[in-house]
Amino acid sequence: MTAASPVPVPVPVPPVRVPRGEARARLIEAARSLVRHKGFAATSVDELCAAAGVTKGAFFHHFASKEALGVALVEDWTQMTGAMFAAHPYNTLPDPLDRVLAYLDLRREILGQPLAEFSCVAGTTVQEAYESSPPMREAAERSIRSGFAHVLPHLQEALAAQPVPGVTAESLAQQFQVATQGGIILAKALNDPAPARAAFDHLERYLRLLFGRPVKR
């Protein structure tokens, strides 16, 4: 009778250390995904650390609290989206209204992603924390206001060339955020991106009528 072969003892695998300087960025990236899927309140520090592959010690090294991470998350979102829209080719079109309409085309294109992936981090967090966390509300306000800048200079140029009584570029730029944020809320409530797309379609019709452009059929 032959002796049984010894059962190999698994060699412990040391945890992978996040390269120096990457922990903060990984936590923000993990938070961006988790918050868009679950919301800010439902996302725990433990989940954030697990998703980012960092320790709790690393979390609290970079952020004094979960609220501090929330502020950093929204600020990072503001910078990231601002850079994306500023670099898009719609900004180079000769006609200012064409730039605005191309911006709406880009917004509709973004709606082709899964619902959580086209939701706005600032809009999501401010709905939860507008009263419970003034720092997060203020960060979201700065982010939403920065969204005005995606179209504001183009609207100013369009209205300078063709003034419309009672209409300001600032009020129109704000309406773009009303359509964006409201459309996302409806899309979440109905689990369907169609209402968000319709909000942009209605906004485009309004702009075309306002500036005397042919309305798409």
Given for the second form:
Protein chains: 2
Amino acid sequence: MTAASPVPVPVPVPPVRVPRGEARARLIEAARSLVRHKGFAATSVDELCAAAGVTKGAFFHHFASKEALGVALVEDWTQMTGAMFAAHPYNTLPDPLDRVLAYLDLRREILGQPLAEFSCVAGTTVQEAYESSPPMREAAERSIRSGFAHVLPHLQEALAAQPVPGVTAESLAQQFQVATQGGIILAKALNDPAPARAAFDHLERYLRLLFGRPVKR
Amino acid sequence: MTAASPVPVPVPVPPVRVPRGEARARLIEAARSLVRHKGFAATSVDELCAAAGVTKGAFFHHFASKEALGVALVEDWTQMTGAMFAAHPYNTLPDPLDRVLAYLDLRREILGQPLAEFSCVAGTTVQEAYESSPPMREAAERSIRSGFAHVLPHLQEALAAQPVPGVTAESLAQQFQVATQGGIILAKALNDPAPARAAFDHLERYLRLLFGRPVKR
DNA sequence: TTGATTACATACCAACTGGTCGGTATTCTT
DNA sequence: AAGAATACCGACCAGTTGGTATGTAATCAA
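Could I see the form predicted together with a further copy of the same chain next, after the form predicted alone?
Okay, now the whole complex, with that chain kicking things off.
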């Protein structure tokens, strides 16, 4: 595929010369884009360097190996997404279930972007590396778990106020990631974000049924 | 990773000499295993040939390129899974919703196998190839769509007998694939099949709520 | 100011990559 | 029986792979 690949991946062109101190960040940025477009294994170190506007010397100065870059990429992803969701106003709504539903609105909004842009770095890399690279798998695990946290406290609060027999906040939070990751795969396969959106719609309906909220439509 | 990969992938050892006429099938078989363990891009043609007990000459006699093998692999996967589900007794239950629930039981059973064994070939490859290889993406689309068919007729029948406002059989069938694919990713990331099982549990509860069936627990 | 440390750049390398090509043994067709 | 087609082998190749070794300019601590 590397040789035959007919579809070039568009990467933001870096400046002619990257300022000192920015190489590491630019490499991770380039990796984020390339990995989302073509996966980890299919992305070469040379490609990464070219996209980041940096030489190989810089790469291996900052990362002991390609695998180490992968770990750093996923860790950066965890922090990035964590900061994004933490900063969002949905967290400030008074009712916990409203917060969860607003979170779903936000997720659906994100699906308005191009496919690669809402693709999940952790989900993509873990498919390739769950067995072949324990360090990357562990980084992906931390990332996915941090994703639980975006809804877990709200679900706990909602369930504390209104328990649902047989349903835990933890497994419900997991289900948000299931819908996210599964939706992305369907969107990629069908080349259409609609199934990803529908996944969140069904999850919302499920929550409304569980908590006795009126179901839309 | 190719060089540094510390975890060798176990592949069933082929006989010393593969009988004439079996090369193609053995290559696809080897690809199924290797791709599930390490992904498509990370699996080399040499590796494929070694695992299949076949030379490169045989490989490129049967497949024009590595990409062509990928397409054939996904197509074989579609047929294989299609035959497996079609042959299963869950299809013969009188009530359509019972058939759907029995399908979920079957899916949960499959999760008793090792991680790589319940990993989905279409879901894995489409993550890597959705942009870089249109032919593979299209093969994956056919595979995923054929997955819809395992529950779609039953859902249509169930909804015909008992309509649920705002819910179509098509989008509900999609949700089965969302749960499957999302569950697999969570299982890989957390290195535990439990979240995949939980995904089907939640889907079952959702269905029971939609159709007014008693919810377990 | 100076010496050490950091942050790169450049050239290079052995191993591997997907793929080609000429050949041979088996099977099919007539 | 003979010719054609199929299935496969094995050596070879140019390009790419992740990674290294060496050098140098900027920054920092003293």
